[in-house]
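Here's a solo chain for you in structure tokens, the form predicted alone.
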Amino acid sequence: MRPLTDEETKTMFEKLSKYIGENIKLLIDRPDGTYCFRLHNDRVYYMSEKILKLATNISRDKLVSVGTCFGKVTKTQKFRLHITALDFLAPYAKFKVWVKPGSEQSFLYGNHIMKSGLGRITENTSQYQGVVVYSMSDVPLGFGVAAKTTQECRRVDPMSIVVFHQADIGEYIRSEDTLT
């Protein structure tokens, strides 16, 4: 385990900010400690220093995990974003999209979100912006980027996909053996 380096801290919080713009210091200095990242096995995790300090007792190579899975790392350099991370990034979302019931499970299989599914949208979302999907009982289901602004969604036709998938919390079941 190890901190991440400075193109590596680039691209996550970078990848961060299209979903919580500038609440990204929130995460670090948080009221009950501080926190921080750490690389372990491609991996990007979120602890508290007091874990952090816990888990050096431990060799790497016994180490499975420590703290929440952020994401990954993926070999050309670039950061994807876990389902785990969604707990911490629902709260300081700047961009949400609420889902209809009946379009719930459709996009917890892993599918886009069509515009007869959209219950409301962020007022200002821009395309290609990086949006928090929540059921309409406000309980985040994952996350997506807009495919179109909140003024295209009033104006297109039912079926065209208004937010991209990226991560849902199906994704438990789907992919319970690679989310570590």
Second form
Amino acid sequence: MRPLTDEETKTMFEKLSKYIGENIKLLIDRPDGTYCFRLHNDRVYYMSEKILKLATNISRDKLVSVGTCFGKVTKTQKFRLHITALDFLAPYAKFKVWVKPGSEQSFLYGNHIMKSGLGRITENTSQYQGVVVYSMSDVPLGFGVAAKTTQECRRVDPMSIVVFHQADIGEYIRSEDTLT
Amino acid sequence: MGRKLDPSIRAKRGPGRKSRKQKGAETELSKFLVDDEVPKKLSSRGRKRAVKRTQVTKKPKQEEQPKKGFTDENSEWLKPAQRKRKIEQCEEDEDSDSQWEEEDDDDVVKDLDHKGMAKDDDDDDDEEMVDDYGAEEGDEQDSDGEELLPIEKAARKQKKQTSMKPESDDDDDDDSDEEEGKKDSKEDDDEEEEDTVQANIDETEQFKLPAAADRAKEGLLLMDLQTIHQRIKDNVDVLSHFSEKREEGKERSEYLSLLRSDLCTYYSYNLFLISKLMDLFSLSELIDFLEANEIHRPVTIRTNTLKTRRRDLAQALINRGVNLDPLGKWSKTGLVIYDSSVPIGATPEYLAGQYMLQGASSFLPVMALSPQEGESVLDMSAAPGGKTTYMAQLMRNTGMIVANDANAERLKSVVGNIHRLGVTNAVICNYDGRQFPKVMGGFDRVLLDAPCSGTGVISKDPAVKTNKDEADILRSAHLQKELLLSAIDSVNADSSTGGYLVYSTCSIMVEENEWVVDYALKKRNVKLVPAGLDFGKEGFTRFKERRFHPSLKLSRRFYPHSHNMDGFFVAKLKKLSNTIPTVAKETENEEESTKMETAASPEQIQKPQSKEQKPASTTAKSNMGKKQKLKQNKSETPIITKKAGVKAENKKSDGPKKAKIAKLDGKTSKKVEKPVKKQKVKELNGDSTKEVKEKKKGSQFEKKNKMKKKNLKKRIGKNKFKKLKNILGEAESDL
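Switching conditions: you have the form predicted alone, so give me the form predicted in complex with its partner chain.
The next block holds the full complex; its first chain is the one shown before.
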């Protein structure tokens, strides 16, 4: 377990900012203590200082997970967000998409969101903007990337994709082994 | 498997009425072809009847007359005696269908009109009166002399009939009817009728042990499960009223061994486990337990209060077509799922982490532990994370949780569940639990849900029925003892809020529960405290030849048949001091001596048991020897044992501990090498001298200093911050 290098921090924050914008600083400056990011087994974990101290007791090969896993650094030095980060993306998300109850299931199976399943979308969403996906009862289901702007979404035919799927909470079952 | 068997339904044996009615043409034909053919095997009664048939001359023409004789209901049975004979014969010659049906009516009517018979009898001749009397007598026999309403009698008789084999039934009734008419053999008849009734009672109520040879044969033949089930029931009945219902000359052990083998066959357990369970439960409870293991426990879920409230969750699930209810008064987060139109483990609510699928019994250890906000808690065997997440939820994501499991594969589910439920204060690691105080110590609370044989969750995993034996149980008991000691060592007794440990297993074996806790009570400075669970059964303080610490009744046992949750054991311990009473010379001596005394078994595991077995009489002896030893004490410089130090340092140790020491005194006072202990004993007995007390005080101080030094050296590394703080605080207060 080690702190992130500057480069890693930069790529990760760039990625995060696609979803939560400048709210990133809310993740760092928290009223309930200092929180930090740590790299362990190519995974980035987000945890409080207290837990960090505790975790230093544990040898590297025996440590499985600390705090919340945000994602992993790929071999090409990119950063990929995991579904486990959803708890911290959802409250701060700037752009949101709500799916209709009928297509909830489809999204949770890893499919993109069609226009027909689109319930609501935040105004002024630009193309390729990171969005967090909610059910109509405001339960966060995952996140993705807007395929169309809000304006375009109004016009397109029902079967065209409006949000590209990136991660959904169905992965807790589908890929439990590769979560961290 | 016998799981679908309903013991209340008894299938009737033999061909039913319809089968009789629907005889094929070939049987009719055979009657014509071989007219005087006799059935292969006649019963004794049958033979008698045959003889009579040959004796009596037939008068077929008069058949119909008697029925006209009486117009009231009683016509069925009130018949002039001479003619009756012929009717019966006639009926016999005919197809027997009519006879069958008539008989049933016959009996009912007979019983119904039983009371009003006297009136009718007046009209008839003497014979009839006597005959009736005979019948009455027979009925009285049935009712065991008590006055019954006619309808009751009828019901009783009918019941008896159904319980009898149809064939014999037929015969008996034929007999009685037939022979009613015979003047000469009247007395005999009555007797005979009584006999048949008696025989029937025997058949249903008297349970006979099969001979050994028969039982050996059963092993080869495949027995009918239903017969075995019936035999189990009868056997249990006999065993529960043994003095009344036993067969002469049969030992209880014979019945028990039959029952054991029957239970093994019927419920498909291995002999070892059944024997263990028979030790654990009373017979009726045992059957309940075994039956409960055949059905699954209800699915329960726990609301994740970090993300939602139970009411909201219940509403959301009901909208998805789930039928649910709150779990019980004792849980504010549990819900029982009765049925569901969607898979309950894959709803969007589940995936969003609003609830966790968790057995009701898994709530209990965490509730007993009741972790507080801001504490540091260790879950020693965490997988699959149900209890860990419950702890996090009780702590509202504050403080820290270390979730450990020895199995890396199973840890993946812990990771998944912890993230899904939004737990952020957890560290997950993959150590063997036994390494634990070395990795990290000083926890406020520790939960040890120890790996076990799983005898409490047979309904979940039926493989347990057959694949466990003595060695498995003892092996897991040994592991549990090691784990429990390291768990205790990981607790920080000085913690202001905590210092607690909960030990739980999903086993119901005494070896894995009370015995393990009892062992820990001896080895460490811990005491049992109430678990904070207001239901469940008390733990055993004595089991067969073993005697456990009396405080073990504070532990709780849960059974599938009485609580409708998996079999479970929960014990909550409070750590009294951080020092470990290490295995010094003293304990070694103790061990030796116990070995000597009880000619002990070589296995180390069985030691606690043998220790406990010491008879109370030794205390008396020890009192005798004490004075001598006291003198020796004075002359010798007292050897300071760690236990003494502990005792001195920790003034909190009260009731249970003293009791423990008092319990120990039997053996301690025997040994000359243990002066300090003897002093303690003396103190407890109230006849200690001043000198001794002074010496003790001195030793206490010495010890205290030593302990402090030790603390400084050793424990700083493990738990730097708190210890340093403590020490600094102490130093200040000293100043």
